[in-house]
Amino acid sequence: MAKGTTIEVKNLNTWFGRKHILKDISCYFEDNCVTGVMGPSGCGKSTWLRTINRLNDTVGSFRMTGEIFIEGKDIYAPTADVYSLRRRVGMVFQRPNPFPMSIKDNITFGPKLHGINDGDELDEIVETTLKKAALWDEVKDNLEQPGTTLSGGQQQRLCIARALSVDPPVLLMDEPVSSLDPLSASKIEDLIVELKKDYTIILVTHNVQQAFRVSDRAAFLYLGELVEFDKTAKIAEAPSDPRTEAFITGRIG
């Protein structure tokens, strides 16, 4: 089983093209921690999270200087392994995204890339995941139904399932209910609270209210500045900047 493991930023600094879009960040993830990313549109929280599993390196305008450690290793030293990195560095898109496959493909496709390939190993991977994804009891008599005739809400639970199927201890999440209905965005709020006992994960949302209920800790981005970092709790009831003030009132965002 996964276990969370920590990240460190130190002076963080991306571009696409001339524009300038992370600012000269650093900070520090601790482990077995859900931190969450807020922040208006537009402001760099996606582009913060895809540099820590390097998706921006397929864009061919991307460029950046800094570093980024996880557990203690440099992910864009020349040595990186990409590979193994994602590996490790499990990801929730915005939008469900279940591969033209059954649910139980769905699952087993990382592991067997990776290697895995015993049918009862196998099995044993689907039934655990898609017990922390919540979702084994919707679907165990199932697994041979496509994943994309599920609902909304079940959809993006199969993707974290699929993301925690090669057993990652990282989860990054990008706004992973913000195209769902309030019911299921409610089974993924608590899903995300009971996983940080086994994962680090990194929430971005521009929702502060859900980014109140669920994370630790919390970051306030606003125009590519690390404006705070702090306690979930402390920014919640005395932000330091009146920014950051402004955004959880409403005032800007």
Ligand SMILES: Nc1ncnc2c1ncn2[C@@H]1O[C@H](COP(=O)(O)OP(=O)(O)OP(=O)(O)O)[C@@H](O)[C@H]1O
Second form
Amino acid sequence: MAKGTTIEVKNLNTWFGRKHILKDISCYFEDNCVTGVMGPSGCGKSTWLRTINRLNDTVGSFRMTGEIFIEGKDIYAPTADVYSLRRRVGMVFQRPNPFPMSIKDNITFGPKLHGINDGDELDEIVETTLKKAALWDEVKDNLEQPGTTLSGGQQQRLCIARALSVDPPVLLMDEPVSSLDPLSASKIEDLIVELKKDYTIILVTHNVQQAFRVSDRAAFLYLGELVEFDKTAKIAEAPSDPRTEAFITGRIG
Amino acid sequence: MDRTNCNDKSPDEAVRRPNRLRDRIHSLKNSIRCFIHEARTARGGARVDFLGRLGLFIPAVVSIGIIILVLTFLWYESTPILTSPEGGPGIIFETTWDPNRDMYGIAVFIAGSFMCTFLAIGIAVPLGIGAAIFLSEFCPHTLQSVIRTIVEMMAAIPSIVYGLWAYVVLVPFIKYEFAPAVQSNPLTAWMPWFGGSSNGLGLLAGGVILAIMLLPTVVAVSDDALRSVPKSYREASLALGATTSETARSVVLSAAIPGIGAAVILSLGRAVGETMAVLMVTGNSLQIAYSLFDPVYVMTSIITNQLGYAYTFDLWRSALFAVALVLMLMSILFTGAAKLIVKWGMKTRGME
Ligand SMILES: Nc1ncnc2c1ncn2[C@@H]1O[C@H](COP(=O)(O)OP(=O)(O)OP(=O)(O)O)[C@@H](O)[C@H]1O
Ligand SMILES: [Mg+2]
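Given the form predicted alone, corresponding form predicted in complex with the ligand:
Zooming out: every chain and molecule, the one shown earlier first.
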């Protein structure tokens, strides 16, 4: 069973071309807790998340300075292996993006990639991860059905299951419920709270209430600056920066 | 007249009922009835909309009509041979073509076309898909547009130019370099498909030149299919720790298969009907090829070569039309089969 790991970000600056997106961010994500990242649209939340699994490396114009340590290891060190990093840092995207394959193949994709070929073992992974993602009961009789024919909420849970299939200690979730109905959204929120026992979760959202409901710690990002980073309860009660207060009361955002 | 009946666009129950043909006919009748009803009652905006749809409907009907007309015409022209005692539908299995003795077996040409086409497809499809994968997944951006332009230009070269090139370069190469090399090498000499003497003209030359001509289509259409695979699939795969090539192979290619299937359809249709370049390099000898170096006679070549002499001989001429009919049916068959494959592929991927 995976155990969450800590993540430390030091003086992170990123650019797309000449556009300075993230400005000198330093912070520390504790293990086994949910950190909610809030901020208005376009402030750099997704960019931040994607630096943690180095997905921004695929963007030609991306540039960065600073360091990110996972379990004390610098993930941008020249010797760091980006593929094993991504295996240990799962990601759920803003929009559900199951592969155009069967539900089962969606889940077994990651494990197969990393050398698990035994049929029974794969079946077990399918079952346990779908159960974790609270989707098992709905799909257990239709595992050969294409993943893309599920409903939006089911697809997003399938994507969560897919991310869990390689048992990553860290889970990055980029507004996982923003395109879903309230019922599916609350199911996924419950799921996130459930998952933090085993994973370090960073949850991006621009929904303040949601961040308050599910996160233990919260970060507020504004125009690429990390304005506030503290216990969620503390931020909910008495934010120390007027911009945070303005955002959570709905005056900016 | 029940108007709600006309708006019924989901005949779901109809599919579940046992007699599907009767339901089809029923729903066809119903839609014609609704169509007439709408033509009589639509007013204002609804009328404009109706006329617009009618305007779009006409070209569709016309193109179906043209296909039916062409088929009927070919059928009509080939009746003499298909009904005469010397011919009959059995000519598609007869291998002797000798107009002097009134023997019109066309199996040689059918076999020639099949072999040439499948050899070409067998070369062009893997190469073309490989090139398309390189282009869309691995190629640096600056090079991408250059290669795309070259590919488009390749598609625009007239087939006679390919034929000339093949005649002066490819044919001698096969005759003086390739054939002696494979026939003297003990590793390949025993292979039956490398047997026989070669004068360069033959199945291999035809297949290769056809493959070269198909390549741009296969590359361009596959490249389009690969590029239209959403970035989100690629990112999901990379985020699981896949490398770029694993992503290309397991996710992108799999998602693009229906589109690539379309590329194969297009090239099959083009390959079987291609004339000029093939005519120039296949040797056109009335025999069935047993080796890559044997000459072949394809359907388009026999028509082109003999129509002039045959025109005044009823049976001979109509035998050539029968060849054209088979050719047409073959390309319809290919297209249909490939369409089914694409449909099946889309369905198993939930991409309908
Ligand atoms: N691939 C890219 N190339 C260039 N600029 C980019 C790219 N991705 C993001 N940006 C820019 O970076 C900035 C931050 O984008 P980001 O996606 O991180 O915002 P966000 O906080 O996630 O917003 P949202 O809440 O709307 O998802 C935006 O101004 C955007 O235009
Ligand atoms: Mg975002």
